[in-house]
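Here we start with a single chain on its own, the form predicted on its own, put down as structure tokens.
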Amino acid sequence: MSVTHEDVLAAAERIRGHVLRTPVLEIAPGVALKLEQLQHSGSFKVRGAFNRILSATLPEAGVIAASGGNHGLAVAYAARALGVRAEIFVPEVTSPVKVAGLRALGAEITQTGAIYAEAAEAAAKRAAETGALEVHAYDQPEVVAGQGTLGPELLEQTGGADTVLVAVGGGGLASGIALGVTGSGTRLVVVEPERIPTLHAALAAGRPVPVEVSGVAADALGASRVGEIAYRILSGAGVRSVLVSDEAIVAARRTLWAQHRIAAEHSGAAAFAALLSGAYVPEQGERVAVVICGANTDPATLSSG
């Protein structure tokens, strides 16, 4: 289940034309935002979904996925674009906005379980029954490689960032970016909510361990443990792990909207929260890029929290 830099480059060629090259916005000297919330389906997840589906021989039963919402939307979007049947399992904490989006994309939806892990268990059982192709939210080589295509794209757009800040749930995006920027000298800072510290806990324990899942970003960063692939990559990549409070995430989301008119969900604002709250303080002259990774949220709540 190894994934390499070359796999990321191959994924970039495979999904070219299926995903957007999302813009970068410089909001202050040395601080740029990678606006991945403008990606198809509202998050980076569509990169991994397309790479997984396009890499496979598709069964008649189509594809199946478990998701807190964004991955499901991405799989549903990719499946519709490719003319493939999609069945999506989501937990009860999934926001109504994301459930409505899944319906609009024509996916068959099953809402079950209190958290993502329970929905994933149900999806795996269903896949065994139907033979559908499983598209994992983060712990598959093709998914990690697909998410990693954001890395080289970002480096090209910024002319080379010193540091990339990225949020972690299951770790597919962060580990993919780590592979994507291999050899560039770019450092990775991974950001998690204090109430869902999957990678932070894994690094402390020396292996992926279960954590409790709660807080404002639970619907998207709600993996109960970091993925095995992500842990192997990130634990050996010299990444820095920082935690942010729910209050910092809420404040970052409000700031993105109030000052930059960027509509982000709480998980999408988590990496920016590290910069805004001082959980990560750049050195003088350091060029920082922050990944804004998701926008599937109720617009009416952007100013209130």
Contents of the next structure:
2 protein chains.
Amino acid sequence: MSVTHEDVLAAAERIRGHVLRTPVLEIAPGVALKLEQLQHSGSFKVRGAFNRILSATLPEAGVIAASGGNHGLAVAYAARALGVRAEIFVPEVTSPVKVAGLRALGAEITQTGAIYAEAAEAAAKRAAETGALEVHAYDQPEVVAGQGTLGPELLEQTGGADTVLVAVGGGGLASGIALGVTGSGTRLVVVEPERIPTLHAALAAGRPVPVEVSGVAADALGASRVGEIAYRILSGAGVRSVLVSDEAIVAARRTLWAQHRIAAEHSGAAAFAALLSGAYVPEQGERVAVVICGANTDPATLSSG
Amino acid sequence: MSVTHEDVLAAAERIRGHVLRTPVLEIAPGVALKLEQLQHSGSFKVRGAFNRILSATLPEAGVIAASGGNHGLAVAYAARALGVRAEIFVPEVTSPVKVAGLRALGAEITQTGAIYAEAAEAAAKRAAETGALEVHAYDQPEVVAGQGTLGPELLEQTGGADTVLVAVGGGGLASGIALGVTGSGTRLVVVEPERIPTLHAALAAGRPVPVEVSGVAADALGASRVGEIAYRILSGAGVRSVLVSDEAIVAARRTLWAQHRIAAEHSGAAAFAALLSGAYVPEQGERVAVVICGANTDPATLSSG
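Alongside the form predicted on its own that was just displayed, please also present the structure of the form predicted together with a further copy of the same chain.
Now the complete complex, all chains and molecules, led by this one.
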């Protein structure tokens, strides 16, 4: 279950051409946004999905995944691109936009359970029956390595950044990036909603522990505990953990639209919220890169909430 | 009134740091989108506005502009950034989103006239009274040179493109880019809505002629004739002129959101519509860059129309 810097580099080779090299926008001197919300399927999740699927020998039954939405969309997208059958289990909290998107990608959908963990349990049971390849939303080595490909890409594009701000739900993206930027001198600041502090609680407890899941970003960051792999990597990497309020996330999302014409979902605006609200204050001259990680949202809400 | 390649390069120096270097996204091999809708004020227009204002000795009365909206937003943005007073005249067709944006930038607004030309006439009369510096929406050398800075920037970012597709209203952006890419071997394809064919009609007539203004992109591409400067440059540069239907523009805008999470206004999707609808068909291996030029739109309409 261990993942290394080299696994991230191998994943980058494996998924090249299947995912987009999303652009970076410098909105002010030293403040770069990594526009990963422009990625295929509307979030970073295709990086891990392609890496997991392309690393495996595929069974007849295809792939199966459980997801708050973005991971499901990513697995459905990758499966369609590779001509593989996909079954996606999503919790009932999932937004109609995301469910419609999944159906449009040709996946078979089962909507079950109040939160992510319950949908995941149902998917695992189904996988045991059919033999389909499980693609976990965050807690698999190939998934973490795939998400991590964003890290070296960002360093190349920015010519090195002092700090990367990234949101955490299950921790796949953050831990992948931590591995991906190992040795570069780039620090990681992981940002969580106050109402879903999976990593924050784990660091305090010394191990992944369940947390209450609520708030505006619950449909995408609503893992009830941080992944084992992510915890091992992030607790060892000395990352800084920062919490942001739902109000700060809403304000950041509104600013991304009003000032920058960037459409982001709430989870996608969480890392930017840390900067905008002052939850993280860069040093003088510090070069900061902020990952905008998803845009699977109803655009009608961009101005209002 | 003549403008040169060197004027574009000088403009790029002049406005550096005032405008964003907007990113490029390669959505498929050989198809790059220049995401100029992420520019300050939501469109390319700040390039010309900053260049015009920074080239002049400013009168007490500040600056004045007439605009279908985007140019007004850009002049208001640039004036605020430079601490200059701005008066903006906009036609009655201007969307409420754009008027609200203008007010938020601190500009004094006068909404008058059914179409752009009438608002422009009123602004010219007012400028004669107050002595304010007129910033034209397209037909001034400094404005054309400023918009043209997008051209060399795009060539740098793409490592050269065979073809640039760009929308035309008054022609400031297209003619500026034509000057900016002079000598690079890059061809220009200018795209207009069938219902506002200012350049198409001018090329047919041998001079700028008035056209009827209607359709989905009228609030941004609704100049009633192409600019004199733009006509001289574009008619001499051997550009290819392509028309697209309103239906094609609507479909392209919807695709930009649904497939790429890019929010564009109708005018901003016009160039992409030429590619998507087959109005322009690239050769095998041709590297195409498409300018997405504006996003000042009600996001609630991104999915629907």
